[in-house]
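A single chain, nothing else alongside it, follows as structure tokens in the form predicted alone.
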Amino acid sequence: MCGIFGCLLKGGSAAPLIHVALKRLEYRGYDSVGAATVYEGRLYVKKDQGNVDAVHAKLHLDNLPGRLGIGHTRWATHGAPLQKNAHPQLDCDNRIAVVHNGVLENFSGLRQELEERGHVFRSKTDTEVIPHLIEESMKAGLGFADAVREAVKRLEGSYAIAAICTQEPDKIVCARKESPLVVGIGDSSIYCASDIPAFLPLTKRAIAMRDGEFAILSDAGAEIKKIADWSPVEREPETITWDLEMAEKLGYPYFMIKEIHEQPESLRNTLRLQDTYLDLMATFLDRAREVFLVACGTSYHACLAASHMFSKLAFRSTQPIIASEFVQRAGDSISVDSTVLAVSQSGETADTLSAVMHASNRAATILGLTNVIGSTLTRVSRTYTCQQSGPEIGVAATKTFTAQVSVLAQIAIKLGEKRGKLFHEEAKTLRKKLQQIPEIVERIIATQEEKIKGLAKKYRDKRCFFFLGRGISTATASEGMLKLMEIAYVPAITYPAGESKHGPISLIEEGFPVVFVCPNDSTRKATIGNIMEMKARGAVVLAIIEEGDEEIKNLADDYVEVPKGVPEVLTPIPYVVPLQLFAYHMAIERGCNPDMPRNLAKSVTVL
């Protein structure tokens, strides 16, 4: 997730109002700044790697000339923080700019048909196809706004782009599919931005973009056309009621349930990870002797379910250790033959580093899956993926947990393959079941989150809970269990459900609120079993649950569900929803801050 931002004004400098819009979308991204402006047929452009403070301050943004211009604030996907990475992105000539927002699929074999036309690369994101491709079109006769048509009709993946030229140097012109772009209506002034808060001191009248959308900006208005058949979309802009913070947030009231709503949008970005990528990963884990995961707190939880997922589709075995407790439990057995998958939102967790750096000095391979491309960790890995949630402000990790399983889903198919233990067309399948899962967990949320409300009310006197699940369920039953602990200040214990009857079963009395996660798997029958005897002792169940699964709905107290169709081995990233649904209205009814945690921190960069 990146910030854009682009103006065009009747009067004035561009550049001042690009600086203070890129401040306001930095919560977006903020490893890179830049923006270009166009002023007497010439292109100026500042950028560099760093938030917006530090990039101006070294290069005075300030200062670029004219009445038009684009700005981003980046969170890098493709390319590490650098300064040829940051954004705007050129063609050839430095005639065309670029800004780009979103995740291209494709990009690797435009950028080599481009190469093979005589076009240079001067980055290494998958933005810079775009601004090259507007180029050859400009240069077989084609105006600025078709040949940005053109170069978009071409992409797959998501995008929010906006673009300038210096041939038709008195417009912007800007398109959407999936990513966010609004525009903003001033008096003599015209915007478009990722979010609202850009423009909001300026105007408070906006146009949101919809996917297959397309924006010519001008003194003379905002043109909005269908990219697909080019006709004409009449909307009138809508007046924004928000103050600036609420505007931040898109009108939640906290991040963390923002970032919850985000999660159809990020885990759709999990899934254009490059192939080539995947499958290095997949070969270092085939070759490996031992394989550990490693990471803390949430992304512990991830490297569980992953554990599940790599034995269940490459019969692979893997160890997953909490990171802090890595160097005693396996220190002195790694060898040049382990295989160490860290992993890490930040990619600068001290726990999760002085993991690595033990497995590193003894020769072992360190793998690395982060959100964060430029961190140590990407540094200190043989080859590292990127999560590709973009930022996320909540402290209590949620598109974190929910990206880096879909992440980790992808690469166990591929090293089932890799290994002979999936046919082609039960990884197929399989695939074809992840792409279904943004929509799915949009449904839940849409279905399921008032009756969750309503849950939240009833349990929020609770003074413990339990969180049960069996198999790769009991990844989901942590996660849920720490989401309700770090926000709402609740007790909570886990187990797997079958070891709850090996001492955590005395706690059950009268009241007791146990919450089931129990999927239609392999584990459902027992799970039941699990259920049946928390009741018998007076337990009050709470089971998140398939769409109509009667059985369970006629034994729990309360449900949630979940649609039906999810297999097993995906079951963590919907059926974690409700969880974090949950826990996020008893912070609210327990008159907690979500966002803010007392006593914990995003990035925990101390042992």
Given for the second form:
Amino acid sequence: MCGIFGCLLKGGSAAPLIHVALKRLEYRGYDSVGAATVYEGRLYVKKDQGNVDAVHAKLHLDNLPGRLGIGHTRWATHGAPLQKNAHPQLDCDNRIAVVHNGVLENFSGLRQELEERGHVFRSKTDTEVIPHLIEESMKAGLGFADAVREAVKRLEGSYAIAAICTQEPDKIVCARKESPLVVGIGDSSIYCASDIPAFLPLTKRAIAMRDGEFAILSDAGAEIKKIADWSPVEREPETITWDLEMAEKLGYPYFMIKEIHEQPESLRNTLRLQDTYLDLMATFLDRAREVFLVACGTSYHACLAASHMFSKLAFRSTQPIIASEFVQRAGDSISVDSTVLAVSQSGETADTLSAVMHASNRAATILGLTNVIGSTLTRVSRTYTCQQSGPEIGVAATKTFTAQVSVLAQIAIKLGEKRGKLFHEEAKTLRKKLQQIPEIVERIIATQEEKIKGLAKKYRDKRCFFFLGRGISTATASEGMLKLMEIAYVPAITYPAGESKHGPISLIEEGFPVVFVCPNDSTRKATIGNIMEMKARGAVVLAIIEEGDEEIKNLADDYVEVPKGVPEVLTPIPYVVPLQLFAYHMAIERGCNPDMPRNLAKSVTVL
Ligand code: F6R
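Same protein, different form: I have the form predicted alone, so give me the form predicted together with fructose -6-phosphate (F6R).
The complete assembly is shown below, putting the previous chain first.
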């Protein structure tokens, strides 16, 4: 998730507006910043690593000539957060500048093709193929807008782009597919941006662009067309009634709920990971003598789910260990034969890094999965994969959990194939099912949230909860428990459902709430047995079930349904979503601020 901005004024200087707009977009990413303007037939570019204030202090972003320009604040996915990888990216002749938010799946093939035709690349970004593609078409005689259209037609993946060029210095051309883009219409100005807050103080009139649309911004206004057939799109601007704070949350009251709703999009991005990264990870895991999965909190729950996936899909036994326990539990045995896969959204969690350093000092192989390229974890890992979720602002991890599980599932499938434990057809089916998960999550949010709100009203005064599941659903239940505790301040306990009868069941009395995670998988029958045990002792059961599971519907007091057709190993992704929503609405019911849970920090950098 990056922030893009474009600005065309009838008079005056665009650069100061680009600078403040980037500041307002910084919540979308902040590891490098850049801006470009066109003035008297020349492109002026300033860009560097660092956040907006740091880059401005060094380069004076306000000081670029021209009434038209584009800007970018980056959340690295391809290429480290270095100056050369900052946007705008340029063509060979420094005539075309492009900013991009999204992930291109086919950039390596395009890059190779362009390099063979003599284009010189200066960055490691996927974006850089775009200005070179535009350059090719313009050299072949096309006008700027047509050349951009030809370029985007070749792109696979997601993009929102804005481009400018010296040959046609009076327009900004932009296009979108699966990444947000809005056009702002001022009295004597026109803007494009990833998000409304970028231009909200300048104009309240906005046109939301849709997938497959293209816009040419000029003094005449915004001309919108469909990329596919170049047909014109007529859409009147809407008047935005949000204030700046609401706009940053896209109208949601809290970042947490915005991020829960963002999951279909962030999950789609995780499915655009380059195969080479997955393959490299799988190769290391295949060769390892022993594998530890090390993490804290929510990331640890992703590791719990992954241990089931690796075992079921690749017959690879792994040990998930809470990072702060790693040295005590496994420290002395770590050697050159050990492999540690550390999972950390921030890549900066002190407990995780301390475990990693211990393992590294004993010559173990360190692999990383993180959301932050350039974080400490990426620097100390032999190889790492970026989960591509974009920044998460709510303290409670939501979209980053489902993204971690999705990436780990992709690695497990790869590993299963490598080890000959998954047939090609099985792997293909699982990948197809993974592709369907974003839509399933969309449906859960659309159809179940109102019901979950009602459940939060019903359960708001309960003083303690059990979260139970079996097999891979123990990971889902654990994550549901953590969410409820940390943002709604309700004590909650999680156990593998089968273990609950070995002690914890003595807590059950009339009305004690028990949440069961019960997909229609190999554990379902046994879990139904546990539901009956709990019901017999007076528990109130809230079950997360597969759509249409009449048997559990009849047993449970309440249920939330997840669409059919999710393979067992992928269930944690959709089944955790009702639990995230439940925790969020419980927090609201109980008057807690879910974005700022007490005593917590987004990144815990102390031991
Ligand atoms: C819970 C939560 C924390 C983090 C944990 C690890 O919602 O966010 O439990 O998961 O502090 O953080 P990372 O993944 O950044 O290492």
